[in-house]
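First comes one chain, alone, set out as structure tokens in the form predicted alone.
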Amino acid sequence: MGILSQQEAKKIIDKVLSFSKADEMSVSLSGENVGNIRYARNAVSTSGDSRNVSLAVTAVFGKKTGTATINEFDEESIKKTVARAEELAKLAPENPEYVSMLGPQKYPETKSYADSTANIDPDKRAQIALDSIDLCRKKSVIAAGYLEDSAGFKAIGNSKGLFGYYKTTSVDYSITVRTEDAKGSGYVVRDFNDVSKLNSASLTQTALQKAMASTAAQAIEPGRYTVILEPTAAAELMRNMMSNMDARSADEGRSFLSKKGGGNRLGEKLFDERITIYSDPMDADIPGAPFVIGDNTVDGRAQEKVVWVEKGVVKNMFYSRFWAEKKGEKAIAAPSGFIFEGGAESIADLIKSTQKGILVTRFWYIRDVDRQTLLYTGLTRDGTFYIEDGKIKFPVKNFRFNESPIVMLNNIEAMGKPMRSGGNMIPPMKIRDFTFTSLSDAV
């Protein structure tokens, strides 16, 4: 029962709303089929498959709200859930920031569903794992990988006539390869909507090459270096920055977008003029959700193309509906994924143009140091290499870094072709004066 059709979903939502005695009521209905396979030390260790559909009902009396959830859909169970949500709402304190529900909206038809992913079965997962394991066994290295695929739907509705529905699929795959002496390590992670784009053998080959090339790592002095961040590494820091583009945090002085003395930095040039970042639910590489849906609650705003940074200038921030109303601004929703414009060069091209520098495969264990400057600390891992005269010379011991993406985006030297990473499109970045503060024994 993981995936209901639009008609089946609407029938259940309409039934829920027919039992409502509240001033307002919203319904969120979602379901998914999820499968996975995990392997370690070149052998499959676990696999699984689950299916679930869940319903969340939010009742509103005045500015009091209550939510109840259930995964049974007979009439009596639905009636009890509606009554429970209404009971909770009457008991709840008023929410002074409550904003009345939206009426009918027009949503884009995003292309986030692929039959190829929805039809994955255990044999397909096993073959993906085998393609990776077999390669590693032949090279006498050790693989650990994880594949998770899902196919599902989300539907929303409310007592003001709003209704939305879409289906989506996703597949996430990661592979870590270690040498038998545990001194070399390589890592690759990828995600897609369409599993036909996933080639586990090719990705494993990349991780394998990094593992074998990263043994006998040499220690070099920490300090400021020109770095080439592969998209997986750059994405970690960019995601953190983009999640901090909330207008309320900026207006209240809690963000890197806060202006001294009050207000925010909308319209200011904060980054290199080559930096342009936008989101678009219709993008072919990272198709997104057509509407905003919260945790067991219905927001209902339509997702749309939004330019967040254009030629280094902050063009938009996201707003809750409450904060937008208070400030008289458009209630722009936070994006489900963002697109960071880059260039046409490959990582190999960026290495060729580097006289001295460090190639970073990924970051790990990133933590906040200063939220207002977005200063982060973390470690490099799974393949860090020294570059000299346009070539990789030798692997280096891993570093701890202290760096802010705001500083990074003002120290850009070059960017390559964007690649999907964690639901975003991120280019490899060549950045000067990236700060490494100490060495790490991690591989």
Contents of the next structure:
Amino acid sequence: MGILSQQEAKKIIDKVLSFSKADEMSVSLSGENVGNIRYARNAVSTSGDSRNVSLAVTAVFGKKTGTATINEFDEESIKKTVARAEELAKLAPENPEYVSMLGPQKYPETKSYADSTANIDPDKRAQIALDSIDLCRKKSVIAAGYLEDSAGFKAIGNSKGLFGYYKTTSVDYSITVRTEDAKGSGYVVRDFNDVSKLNSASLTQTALQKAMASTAAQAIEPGRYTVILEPTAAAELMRNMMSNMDARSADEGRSFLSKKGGGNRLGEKLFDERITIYSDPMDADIPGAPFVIGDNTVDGRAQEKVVWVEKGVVKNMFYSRFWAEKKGEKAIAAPSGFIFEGGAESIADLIKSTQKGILVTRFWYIRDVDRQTLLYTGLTRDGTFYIEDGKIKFPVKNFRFNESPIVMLNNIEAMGKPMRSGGNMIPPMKIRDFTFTSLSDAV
Amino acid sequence: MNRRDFIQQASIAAGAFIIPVVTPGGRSVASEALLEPGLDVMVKKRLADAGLNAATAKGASYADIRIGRYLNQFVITREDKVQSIVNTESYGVGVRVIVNGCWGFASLGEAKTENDVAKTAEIAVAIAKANSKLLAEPVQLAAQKGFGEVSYKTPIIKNLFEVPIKEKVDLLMAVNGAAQKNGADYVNSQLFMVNEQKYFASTDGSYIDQDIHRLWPTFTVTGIDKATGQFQTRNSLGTAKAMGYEYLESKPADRITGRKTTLFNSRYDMIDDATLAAVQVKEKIKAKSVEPGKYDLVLDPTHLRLTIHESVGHATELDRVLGYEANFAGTSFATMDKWKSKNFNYGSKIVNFFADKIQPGSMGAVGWDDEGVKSKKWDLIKDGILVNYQATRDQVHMIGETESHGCSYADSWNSVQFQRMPNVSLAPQKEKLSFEEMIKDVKKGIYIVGYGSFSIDQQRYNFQFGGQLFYEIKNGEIVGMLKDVAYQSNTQEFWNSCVKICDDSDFRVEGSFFDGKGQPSQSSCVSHGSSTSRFDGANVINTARKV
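Next up, the form predicted together with the partner chain in place of the form predicted alone?
Zooming out: every chain and molecule, the one shown earlier first.
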């Protein structure tokens, strides 16, 4: 069936709702076409293609809910699905945290769909891989990469008159280049909505340069160093921190945002005053979803611009509709991506102004060590370099780190121009006293 | 919808304290639908033949078909509330072919007719043909005899889906109640139950029908000290098993006692464990923060399983060694030259690792793998020396073998099968050795129970592990609880520092649903067996920070 238009989706949702006998009913209709190609050892290893459209119906009686799903859309199938959801709801235990559905909402018109991406075919995928592999074969280095593209739509509606629809596309591409002697490795990862912005040869070239430059790495003592984290390196730690901005966990006393003696730290200055973090579904670099996608039932809250941290002060936290109602707060949902404000400098500028430091391309295998302090551990990977007197001097062996993003955002020296990374906008960050605890022989 | 958005939103919505769930995948169904029989085996054979014939007619030199029906049930609770009960069913067909020496794969959901399967096979052939233009090394498939029509079923006593939901909810409510009664501030508990019904057929003449059952009961207990704002958690010491509901019906004989905390053998008492967890979480808040330095570590199987998984399991996967995972999970330090040398000291002389997919109750236990190879057992490390890898049919020729190890697995009908980890286990020491004897000459040590934070580099050299419970050992005695403990080591150094392993009376098999590998990422089930083991002179760090 592919990607349904707004009119087609609305017609199906209206039909579903017309059969409802429940107190409340919500409908979620979505479809996605996903394709991928994977390569290693300078050859394609696997590729695949999948298409799916599905309809989920949630019926509510009082505080009891039931959900049924289907991927056929004839009248008989729809009727059966509605009846099934209603039956399941009647059998379900009462959910004391159920909050009644939202009425009509005003959604922003986000621009996350590109025809170029929706039209990718297997030949295009093979070409993207080939452009990367060819370059590596010529330079006698070894490429391993992965491309995944998707195009989809999401439509929601409910018996209180709510309706929303949007289309979206996305592309994720990553490339690892290793030298034949296995002593050097370089990596680049990028994500886009519009595949025409992807140039696999140029990204492969960057990974290739990192691979060549990282051979013959020297061991230097672990300890506290000034680091320059490329956006790819900083992104996961920052995203992990932001995923802990939930108000309920904080109010319950089990979050870095919990206050000694009870309550949460909303309004407190926790970070350097240069730190401002916000989200905006209309942002041109990381266009977001216009509404919140619930899991079982349709959530339906509109996404809007929200400032989470302003000049180091915590301004907002995520509130589920239940928790917001209980606490008398606005029910602000988690966004699809965060924008970390930065500066105008390039990574090269940040290196130039560094006396002694370490340049980090990426981190790997990040896991939480202490949820109280958001201490994380992980390792550097695919290009780690020693900087002295404003210049990259030599590649260094990889380090294990143990560090908390809260500490990092208090030890900021400088930030450069933000770049899109994993659906977020992250600046390259220069951070002092970053804690490396041991060395790794891994390349 | 945008896949990445979904993953992010899902992880945010789940919050920090919900254990990640296997992506349920598939459509929601009523719980009684989980007991409905799938397609009759004769129908599956007819569908499979249609696909195999279509593939060979279009030029495939080899083809296999997996008709999969995957049933899941999740019961998720916190304190006195049921948060969610989810039943899902996912059915479809995956076809894999070799054309011109190149793999091709295609899948179709809800494929019910011979025409559906034949068409899917034709798409797989077309993809193989397109990819063969970029071919560098033609596939060399190890010969495999056909088994004809055969079947396998996980040996279970009580079918998970036959147990009424109410009984499961009552159990979790009793678990949560026991934790709260004993002082827990919060408790999240879950039951995950899975039934994989997989039918495999190949042009080698195999028609293999398998019915695999697995469960994972788990919880997290949280204790909070309001005055200091400190909190601590303790997770369940139960594990994931390929068993029926009988795993949750334990007798006193299934417990291991006398070691500061109760441990569980082949059966698990979730209520007892939660009761203890609530007490221990309070003790953890007040426990002494560890002094960093060198310690002798005594590691319980509930902990060691993850260290084994990361530093031995992944390092000996042949696809990593060869570079197929270079862009994601990484490669391996256990390179072919080390294996060929026949003298690479992976560990001390007492370290023996075996791989298998046959141990009863283990997550890896199946009759045949996902490319029709009979399950077996083989050595990876013998007397401390690296002697073999984990391989599939298209890999064994690279290590000079003619028969696959049977390590092929796909997590769904719509994902392509590839090399996945079998159970990888540390063999117990042959001579009698009890836990008490093991610790009696430890002067300065830490006894670690349960797995916590874990991280290892992309070639499996450097790792750091935490745990659930840490006990200080002084002069052969456990003297009290510690906190903020993690140890860092290097794989080869660590396994060479292994000085003692308890005998087989202490051998336990610990499992997981969440072994991740591949792009797109697939999740596989695996277990690791071991007895309590001792590692001398490990580097322990203190993980407490002021923020």
